[in-house]
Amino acid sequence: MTASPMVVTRFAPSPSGHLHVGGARTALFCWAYAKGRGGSFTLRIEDTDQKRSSDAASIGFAKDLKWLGIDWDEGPEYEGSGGGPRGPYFQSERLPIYRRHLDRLIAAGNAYYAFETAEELTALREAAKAKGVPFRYKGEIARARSVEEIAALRAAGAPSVIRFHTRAGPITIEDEVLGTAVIPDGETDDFVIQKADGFPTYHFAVVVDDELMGVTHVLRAQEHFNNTAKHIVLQDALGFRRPTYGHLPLIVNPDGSKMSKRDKDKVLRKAIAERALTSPPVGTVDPATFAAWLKDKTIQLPPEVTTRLATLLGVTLPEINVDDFRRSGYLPEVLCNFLSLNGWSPGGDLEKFDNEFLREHFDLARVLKTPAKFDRAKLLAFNLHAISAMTREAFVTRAAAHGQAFHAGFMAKLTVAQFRSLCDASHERSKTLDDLFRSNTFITTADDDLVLDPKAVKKVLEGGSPCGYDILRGARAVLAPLADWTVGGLEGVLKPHAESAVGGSLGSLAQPLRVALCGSTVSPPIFDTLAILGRESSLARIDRCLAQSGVVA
């Protein structure tokens, strides 16, 4: 009896950007359906497109896996995964190879160069359309073309394309998730497998490589199902053992929409539209590549630069790529318990697991066929049941490394006392890790640059009886002494001068002394507040407030 073959899986992402949810899914099921049968996951980078390909935007992806704790056998070498016998594991690396089986399937009369330019392309397209049918290349005339003309064409520089020769015929795909489906004879054309630059395309490319690199199971986004039928012909073509195929459910926004990058730009384009912008921010982005981009919604900003704008203009644009979820304070064990769930069923009631449970249970039979809705407010709830669930200690470790990774300036401002301190404020009320640094910003405003909410100045401090400055001068005397300037002992004061001079409400005199602290109605509790901003900088911003207003301390 014949032992089964290990399987082997592969992720192969395209460079061009961080990594996508989406991909992210996919990557994960991988991940998960090689090591929970003891074989191999395979990291490789499909970069044979050099527009979108870049070596920051590989890095990337490295990091995007690796912080969600997705580490490959066989793939790039990156701190601790990668190496492996069948490299090299960049698609612009492994030319050669490709050349080789191209050259057998030109031999064996299953491709041919192809020499028609742009234009002759697109009128043979116009020409079916106007006959109301689909385009189909065929090329009988690059076909009947002599081996002698092809040299001389070739010899002149003449701009040419690798085709493969479709043989006639229904082609069946057998697929774990889908089942079986028949693409129809004459569906599939004769489509290009090197592009003119003499880089091999995505079709080619990935069929050699699958075979090469041992891949048994191809799992992949349902966008890629019709691609199937031109790979299982290249892989008969080429004498290749087809691979087992199983098409994921695309990852979709709420109203059914594809989620994307431009997702992003929508969002920037309203905003600024609502900004009657027709210049940028000072040192965001260059005018003219501002204006073409507001005259052509084709168009897209770099990731950075969208960044930028939206952070200077204050809009929160929706996380899109794996980054995106890591800079907004989402927990990586969350991010990949809530993307396992798009698309996949572990039976009954079960929600929360971990990337161990995925592994020993993951399998394609319970993968949805539909495409699986993406519900922010259910992620950012398990996100905040994590925080909740975690001790203390944890939370500030956890909330350090965030705050280092992407809030420096803020960590670089307080003491380790401080922070911990905050924590400990915090971390209740935080639904992610990044709501501690983008809620607290107060603490680390300079005294005199505090912007004080005209709204809350309105109703807290003008309004009421007594007057909230009034409230806010008497809790000043009862601070101004104070020595023991520490929770218990802010505390201490504060409590019975609210039960002697604001009738007993704590709340009443706290809110005055928020506006004054912070800007605004929301903080931390009072008492951690003051002790975290310190004696000194606590009683600057009282006397500010209070003098602002005309009312002497």
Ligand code: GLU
The other form holds:
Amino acid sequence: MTASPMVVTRFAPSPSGHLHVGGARTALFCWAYAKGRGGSFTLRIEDTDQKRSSDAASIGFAKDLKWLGIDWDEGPEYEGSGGGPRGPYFQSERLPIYRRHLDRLIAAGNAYYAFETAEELTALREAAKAKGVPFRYKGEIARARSVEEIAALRAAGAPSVIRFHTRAGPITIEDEVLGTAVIPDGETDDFVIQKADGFPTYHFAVVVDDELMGVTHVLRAQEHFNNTAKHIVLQDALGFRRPTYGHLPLIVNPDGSKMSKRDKDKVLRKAIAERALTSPPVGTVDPATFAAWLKDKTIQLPPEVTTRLATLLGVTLPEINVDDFRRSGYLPEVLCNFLSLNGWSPGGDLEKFDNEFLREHFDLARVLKTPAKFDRAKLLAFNLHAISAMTREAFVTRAAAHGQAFHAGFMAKLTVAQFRSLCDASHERSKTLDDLFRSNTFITTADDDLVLDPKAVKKVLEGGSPCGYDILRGARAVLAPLADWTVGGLEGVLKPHAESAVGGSLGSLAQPLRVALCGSTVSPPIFDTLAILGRESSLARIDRCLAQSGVVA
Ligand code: GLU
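Switch from the form predicted on its own, shown above, to the form predicted in complex with this ligand and output its structure.
Next comes the full complex, and the chain you just saw is listed first.
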């Protein structure tokens, strides 16, 4: 009896842009499927599209996978993961390997050099259109050339591609998720397997690598289902084994549209329309680009411009990539849990589980065929639940790590004790690790840029008896000479001052200070707020506020 081969799955991203949540879900399922069966999980970087690939994107993908807790056994070496006997794991470094297999195909008459020009192909496409039949190029022009002609063209350095000679006959795809599909005869053309730049196409590289890397199970997005027909004919011509296929449902927006970067542009266009902005905020894009983008919904702004505009307009962009979710303060374990439920479920009512559970229970039988709708409200509820279940220490540690990664300027302004007190004040109501930073932007805003909430000004500063401005003026008088500007020192002068000025109500004293210092009526405890800002900023903000009122400090 021969032992069945060890399960090997792979995640094979093309390194352009960032890791999309759909890609992360594919990686997670591949990882869980292999690891739950004592198998091995490979990461392979499909960078054969030289124009679109970048090293930065490859590193970004590796970093995002690591953050999610998805470790690869074989693949690029990164922070203790990867390496392995079947590398290199970047397709751009495997060109001699592809060459060997291309030569085999050519020698066996299963592939050929093709020199058609774009014009020749267009003419054929037009002719098919005129006849009302779909265009499937079967190498008519290329295969009419003699061996001598081809040799002469190659010797002259004429640009060429290599095409696969697809034989007649239907192609059957067995899929563990979608079932069996038969692609009728004539649907598959003589597709390109080596591009004019000498790089293999995706179809060719994927087939060679899956074989040489021992991949037994190909789990990937449903958008690749039609490609599988090409992969099968190539496997047969090369004498390769057929992996088991499982095509995973797409993750879509609740309205069924694709979750893509366009969603961010859409939110921004709406915010701009609401504010009736006709020119771009300073330091974002040039007016012509801005105008063209506003008009043409298919145009997308570069990611850094999108982020900058969102910050300036104070809008939250929908998260699309793993890195967006990380930035927004989602916990990786929550994101994995939630992504697992997009296209799979463990059965019963169970919804909250970790990667260990997924690895033990994930199977293809329970993978859905239909698209999974991404429910942001549910994800947020999961995140809130996980954050509130954390111990105080865990929250401080994780919020600090998030702060160091995304809010270094903020963190630099606080002592450890101050940060802990901010955490204590925000823990209970934090839906994400970012909430604490978002609700305390007064800490990093320049004194002169602080915007006071008009409602708070009216209610707290202009109203009351004595009015808030008077209370603020009195507080300033006792704060100005204070030498010990610490929580203890501040408490030492403000508490007795509250007794004499506002009948002992610390709240009545704190609210006008809050509006002056933070712009709103919500802030950490007032002594902490003053201590965090420091003497200079605190007094400057109080003075600015009093000056705005026309009351002299
Ligand atoms: N490189 C392909 C992609 O990023 C993956 C294809 C596959 O898994 O076969 O979509």
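All values reported here derive from a predicted model rather than from experimental measurement. Numbering follows the first chain given and starts at 1. In this text, rigid core is short for the largest set of C-alphas that superpose within 1.5 Å between two forms.
- In the core-superposed comparison between these two forms, G69 has its Cα shifted by less than 2 Å.
- With a cut-off of 2 Å and the rigid core superposed, I532 has a Cα displacement that reaches or exceeds the cut-off between these two forms.
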